[in-house]
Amino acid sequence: MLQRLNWPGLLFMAALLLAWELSARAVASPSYPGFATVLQSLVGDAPVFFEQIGITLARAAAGFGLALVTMLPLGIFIGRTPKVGQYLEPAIDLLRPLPPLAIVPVAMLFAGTGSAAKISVIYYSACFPLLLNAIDATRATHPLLVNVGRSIGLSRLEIMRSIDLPAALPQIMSGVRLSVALSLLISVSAEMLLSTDGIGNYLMRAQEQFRIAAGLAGITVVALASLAVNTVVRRVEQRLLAWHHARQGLASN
């Protein structure tokens, strides 16, 4: 078990935390609390943090889930049918760079300030990494694979399902990782703008009241949550892509 721990990673993080604490002591300003102070604030308010991050994660999961089930099929479809891509991709490129800060007022007009508005903003942002990666991965699928499929008489849909999807899976998983991270980030950002509850709201209040240590504790909670979520995603990825990694491992020996 000890061997599976990421020792360089842990040591590096520990070194960073130490540097943080030492530099905070050197600067000695209320604007720059050290790691120890922040940890104190974190442990002291632990139940509140748990509750708030739970709310944030639930919304992020809802937005991401919706994006996953809608964008993967769409991405593979666009990747396979160039005609559709030529019309839809400009739309994608036009909509993608709109900042969530801009979408929020529009979402608020249609959906109020509750979870629905926030989830719609999360959905909007989570769509693009998934969509882009699905399109790019499908396009980059080695044509040989598709030719084989066609030569054994598979239909368009069957090719998409049994050849495109697995072949594109490694890059799609990269998109999934990014989309998951983005969902969490946008969930926090949306809560900072439409402050009703969640960890983003907690961060805003701490900032406004200059409780810097509490604000940093909130950021730490977001960081820990993202670590946890990423570990889960990586486990899932290892399972799904076991065949891919095995093949690479064999070949490189």
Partner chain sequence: MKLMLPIRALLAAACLGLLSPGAFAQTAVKVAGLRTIALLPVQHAARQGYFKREGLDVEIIAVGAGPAVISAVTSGSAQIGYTASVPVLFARAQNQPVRIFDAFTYETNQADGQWTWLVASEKSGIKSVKDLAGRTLAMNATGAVCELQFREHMAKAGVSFDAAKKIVVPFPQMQAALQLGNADAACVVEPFRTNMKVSPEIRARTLASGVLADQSQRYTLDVLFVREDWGRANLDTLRRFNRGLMSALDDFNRDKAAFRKMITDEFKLNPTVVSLMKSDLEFTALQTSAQEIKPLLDGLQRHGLLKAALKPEDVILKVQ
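In this text, the rigid core denotes the largest set of C-alpha atoms whose superposition between the two forms falls within 1.5 Å. Residue numbers count along the first chain shown, from 1. What you see is a predicted model; the values in this text were computed from it and never measured. What changes on going to the form predicted on its own:
After superposing the rigid core, the C-alpha of S41 moves by 2 Å or more between these two forms. When the rigid core is held fixed, the Cα atom of Q207 travels 2 angstroms or more between these two forms. A displacement of less than 2 angstroms separates the C-alpha positions of R234 between these two forms, with the rigid core held in common.
For comparison with the form predicted in complex with the partner chain, would you give the structure of this protein in the form predicted on its own?
What follows is just the one chain, with no partners and no other molecules.
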């Protein structure tokens, strides 16, 4: 376990934290709290942080989950059915460049300012990485695999489930990683705009009350939560794509 730790990276982070603390003590300004002050705020408000980051992660998970169960099948279907893509891709190209936070007024109009509005914005942000990666990966499936499936009597749905999905999974997981990161990012951002709870709202209240140490502690909580979520996603990816990594290892040898 100790051998797998990134010691150079950890030492560099420790050096940055030490430099931060020393510079804060040299400046001695309430507008520039040191690492020790932020850590004290982090520990002191730990129950509040756990509650608020839990709300934020729940919203991010809901938006991402909805995007996964809708956009993944849709992307594979569009990739396997070019005629459908001719109708849908102009709309996708029109909506894809829109910043997710730009649809907040629309979400408020139809869903109010509660969790439903925030989840809908998160859903919108998570959709396109999943959808586009699924489309491109399905279209890149080797035609020979599809021909073999047809030769043994598989239906189009069975080909999409048994051939397209496994073949596209490595690229789909790239979209999953992007969507997970966007879900957490937009969850915090949406809470800063239209929420009464969540870590984003906590950050806004800390800013309005000039509690700089508390705000930096909240940012630290977001960073730690992002690191934990990214670690979980990587572990899931390693399990799902163990066959893919093994095949790559054999090819490189």
